[in-house]
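The chain below stands alone and is given in C-alpha cells; this is the form predicted alone.
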Amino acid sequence: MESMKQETVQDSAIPHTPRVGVYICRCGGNISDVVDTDHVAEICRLIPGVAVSKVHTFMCSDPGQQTISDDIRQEKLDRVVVASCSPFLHELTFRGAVMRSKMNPYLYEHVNIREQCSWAHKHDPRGATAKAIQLISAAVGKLSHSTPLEKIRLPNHRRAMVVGGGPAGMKVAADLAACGIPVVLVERSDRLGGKLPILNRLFPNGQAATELAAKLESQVLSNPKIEVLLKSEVTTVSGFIGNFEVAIHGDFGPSGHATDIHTTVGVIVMATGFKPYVPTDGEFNFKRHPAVVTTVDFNALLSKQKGDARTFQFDGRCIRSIAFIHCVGSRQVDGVHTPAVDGRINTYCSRVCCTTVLNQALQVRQRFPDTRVYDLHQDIRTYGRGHEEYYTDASRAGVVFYRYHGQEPPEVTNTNGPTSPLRISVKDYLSWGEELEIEADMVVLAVGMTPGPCETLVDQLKLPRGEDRFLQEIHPKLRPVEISVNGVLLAGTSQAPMNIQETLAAAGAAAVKARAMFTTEEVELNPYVAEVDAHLCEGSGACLTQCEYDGALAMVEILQDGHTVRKAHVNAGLCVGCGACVAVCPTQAINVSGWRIDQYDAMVDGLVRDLTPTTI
C-alpha cells in the first residue's frame, strides 16, 4: 500500500509573504442585511498578507467566480478566502474556481458568515459584523501557514456489493449491472423480494405487488453481471472506498453446505430494509385475543376472503365490525409506551401506515358492505401524491373516524372469551374529548417500520444511526443517500420509512452515486488525514489507543540509522482526520494535513488581532 503513504511536510514556513484575496458575499441580502459587508472588506485590507478585499452580491455566480479567477492572475494571488454561506453549499464551487486558475485548491479557505454571523446574530448587526471580521482574520492566519496539498489516490475495484435483496436492493443491482458494473447481491433469506411478496396491491396505482417483484427479480437473475447469494450474510468487512475486503458466509456452495467466500468491492450499498413493528404481549390485547391482528396479518386475511361474501370472515365467524388503530409502534410517547430493549421508544412517524389503513378500510367497505369499519387515529398523514384520496373515499364509503391524543391511547379489553366482541375505550377529540366505548369483532393494529438487521456492518464500518435507529443520511438535499463513511451508500428503507415509490427512487439515486464512483480507475480523497513525522515518532503507541477507526493507524518496523525501530503509520484510506491521535502524541509527531497545530495557532492569533482603526 505504498500509494497510501503521505509526504510529511517537515517545514511549514512559507518562502514568501502570501498574497491573499478576500471575497465577501452579500448573498442577495441574506448576509448584507445584517453584516456591513463593505465595512468588512475595508477592515480586511488591514490584515497582513491580504492583497485584495472585495464584495459581490452573489459570489457563487459566474461573474463572482470570474472575479476571483481574474484577480488570481492579475494580482498574483496565491491564497483565497471566500466569506459567504455554508461550505456544504459552495465550498466545492470555489475550490473549482481556484483550480481553473491554476491555483492549488487547498490554498482556499471557506468562511461561513451567513449561518454563523448574519443568521445567528440578526438582532445585533454590529456584533455580527465584528464577528465576520474575526472569522476572516482567522482564516487568513491559517492560510499564511498553509502548504499545497494533493488529493489521495487509491486503487478502485470496479465491483459493487448490495446488501439486501428486497425491492431497493434489486433495483440498485439491476441499474448498476445495466451500466456494465459487476454486482454481488447478498440476501439472508432464501428468496429475493423482501416484503413485496406479503403485500397485495400497491397504492396509489393498484399494481399487483407480485408483478413488481417478478419484474425486478427477472432483471436481476437475467443479468450475468449480477451474482446473487441467497441464504447468505456478510460476516466481516474492512477497508475503505474502492477497496473493501468482504467475507460472506452462506449456503450457496454446489453441495448446499455452508461456505465462506472472500471478495473485494469498491462500493457497498446498504439495502437492508425494514421490519414491521411487533406489538408487545398484551399491547392493545395483542396475542391475548385471536381477533387482534396487525395490518401485515390483515393484508394476508384480505387476500384469502371469498369474493361473494358481504361480511368479512375470520376463524369461521362473520366479522361485523372492525376497528383500526393507528400509530402502533410509531409516534410513541415517553412515559406512556414501553421502551424497547435499548431503553428508547419510537418517536418517529412511519409514514406509510395511515395510507395502509385507509386502503385496507376502504377495501373492507367496498368488498364487505355489511361490515362496519372504525378508524382511530392521532391524525391522518397521507404522504404521497394521490394518497389523500384514500381518506376522502374512505369517508364517503362510511368509515367512521375517531381522533385520540398520543398520550391517551385507546384501551382494548375483552372479558368474555375469544369469540366475544372486543371493547375499545377512547377519548375522541373530534367530539371535543368525549369518552366513548366501541365494540368491534376485530381490531387491526397499524404497525410501523423498524430498521432491518445490519448490526455486523454497522459495527465494523462504524456506520452512524439516527435517533430512530435507521442508518443516517448525511443530508437529504445536499448529499442524499450518502452516509459519512466514504464508499457506503443507502437505498430504500435502510435509512427511513418509505413507501415503494420512494424506495425505488432512493435505490435509483444510490445506483447513480455508485456508478459515479467507478468512472475512474483510482479513488480520489481529500488529503485531510493524519501525517506522521518519522523523525519525531518514538513508537509509543499512544495514538493507537485513541484511534477509533480500525486499521487507520498501525505500528510498523522500519530501518533507521542502522536500527530497526517502531513507527506509527497512517492508512490514508481509513483515516478520517479526526485528530484524536494528535492530542495524545507525546512528541507531537502527528498532525492532520491542512489542520496542523501551527495553523490553529495562527487562527487564534487572527481571532484576537486588533483590526479596528475605525468604528463599526
Partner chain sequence: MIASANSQRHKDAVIIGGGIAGLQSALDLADQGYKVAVVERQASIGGRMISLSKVYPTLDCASCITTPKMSAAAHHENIELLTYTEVNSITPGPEGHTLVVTHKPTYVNADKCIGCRLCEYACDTEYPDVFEQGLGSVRAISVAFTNAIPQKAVLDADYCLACGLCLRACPTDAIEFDQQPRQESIHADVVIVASGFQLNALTIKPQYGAAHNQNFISPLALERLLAPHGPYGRVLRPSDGKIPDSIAFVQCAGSRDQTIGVPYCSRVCCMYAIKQAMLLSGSLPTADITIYYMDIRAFGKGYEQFYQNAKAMGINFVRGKVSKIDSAGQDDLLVHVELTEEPQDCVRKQRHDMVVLAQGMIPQWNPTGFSPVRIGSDGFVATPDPISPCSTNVPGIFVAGTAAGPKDIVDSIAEAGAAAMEAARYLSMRAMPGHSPRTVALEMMA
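Positions refer to the first chain, counted from 1. A quick note: this is a predicted structure, and the numbers were derived from the prediction, not measured. So that the term is clear: the rigid core is the largest set of C-alpha atoms that superpose within 1.5 Å between two forms. Compared with the form predicted together with its partner chain:
- Rigid-part membership, decided by the better superposition fit of each C-alpha, differs between residue 582 and residue 287 in the motion between the two forms.
- A rotation of 12° separates the smaller rigid part from the larger between the two forms once C-alpha atoms are superposed.
Provide the structure of the form predicted together with its partner chain, given the form predicted alone shown above.
Lone chain follows.
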C-alpha cells in the first residue's frame, strides 16, 4: 500500500492528472474463460489515474464502443485503454471509436489479453489474470506520459502501378482507369494476357480463353489513362503509400532500345500471377517418356487436334488411352514427395486442377470417343458454380475413376521405349484398396500453381510471403487484398491459386481498395516516426549509421544562434519508427513519437506496480 501511495504522488506530479478509462473485453468467452475479467476490472480501478474500469462481452461491438463514447463524455475521460485481442485486429476499431468522441486517437492504448494472456496461458488462469493486470497497468503508465499526436499528411500521387499484365492486372487497370485513375501497367513479356492463352477453353462456360483475353486487352488498350509497358520490369522501388518511387527498365525508348523510366505512384498492385508447377525429371516418368505431359501441355495439344479423327493424336500416333493424375505438385506429403531446390514441398491444394482435368477429360471423351480416359485422384474438388457438372458429365461420358491416397501416389513406368504404352500402378480406394495396373498411351499430370516471379518487389518492399510462398495478405477476411506494406495490394494468383472468375473478383476487390486510397488529396500516416530534439542533438551522426531505411534520416546544416550546425533530420514518410537510431544517440536527442523513452520507463513502472491481488 505504501508503494501505491508513493506512485499516486509521483503521478500527480505531472501537470495534468489524466482520467483513464479501462475497458476489458470478455471476447465472448475467448478471454473470460481463462482470465477473471471482473477481477481485472476491479483491480484496475486501483491504478492511479484510472477513472473508469469496465467489462464487456464484446468491446468491439457497437454497444461496447458506445460505452466508451458515453464515458468519454460523461466521465470526462481523456485517455482510454482497451484490453482485448491483438491490436492487429482492433486497434484501429477503437481508435476510430475514441476519435468519434473527439478524443485524440493517440491517447488510446490497446492491450492484448487474448493472444498474450488467455490463449497463451490457457492452463494457468491465475497467472493469465495477473499478467492481464500487469499489461493494463503498463498501458495506463504509458498513457500518463502520452501527448496528443497528429497523423502525418503527405501528398498522394493519384496514379497506380499494376505489376503484371495477366487477367488480374488487366482487370485492375481497366477498373481503375474507368474511374479516371491513371495507371501504369508493367508487363515482363511482350504481350498482355499472362497465362490466359494457355487455358484453352475456360470452365464453367466453355468460353475460349483467348476471347476473354481479347476483351480485357481491348478494355486496357482503349483507355488512354492506362500506360502499358511491355517487355519491362521494375528495377527499383522505394517510398511509401501515396509516394512510391519506381524505376522501370524496358525496351520502350523512342527506337525500341532499352530505357529506364522513373515515376511516382501512390499505389502498387501486385498482379504477378503464378507459374505452373514443373514436375521434376522422372516424376511420373516426366521427361523420360514423351507421352508424359502436363495439363498445360495438354491444353495446347487439345487445341492443335485437327480433322475428325475418333482418336486423340499425338506425335503422329493414335492415343487409345489417357490417364490423368491429379495433385502433381500439390497436396504433397512430407517424406513421400521430394522437396524442391529450396527444401520445400507444396502441401497446399492448387484449387483449379480438379476441374481443369475434368474439363480436359470430358473434351477428350466428347471429341475422341475411341480414346479411353482414366482419372486418378485423391478427392474430386469440383466445388465451384457449374463445376460439379463436369464431374457428373465426365462420369456419364465413361471416364474411369481411381482414387489414391496422398501417401501412396500412383507409379508410372515405361514399358518399352518412347512409343510404347506406360504402365500405372495404383492402390485404388474406390475398390477397397485393391492394387491395380493400368496401361495408357499417354499420361497427363495435373500440375498445380506456384507463385509467379516477383522477387525484386518482394525484396525491396519487404513484402511477406506465406508458408506456401504466395504473397501473404494481412487477414483473409478483415483485409484480404492488403499486405503489411501500406499502399501495396494483391490481385489474383500472386496471393493464392484461383480460377479465372475468382481472379477477376479478387482483382475487383483490389481495385476498389486502390480507388478508396485515392479519395483524398493527401495520405495519412501514423505519427510513430523518429523525432529529433534540435536542442539536444549534437550532430554526431550516430543515428545515421544505424538507420536501415534509405532516406529516412539525413544530416542537415541549420543556422542556430548565428552558427551553422549539423543536426539530424527525419523524413517522416520513409521512417518506419524502428527505433534503431534511438538506441545509439549519445545525447538521447532522438525518440520515436508515441514510443518515447520516458513512455517506456512509465510502462516498466506500470509493469512492476504493486497491485498483486491477495486472492484471485
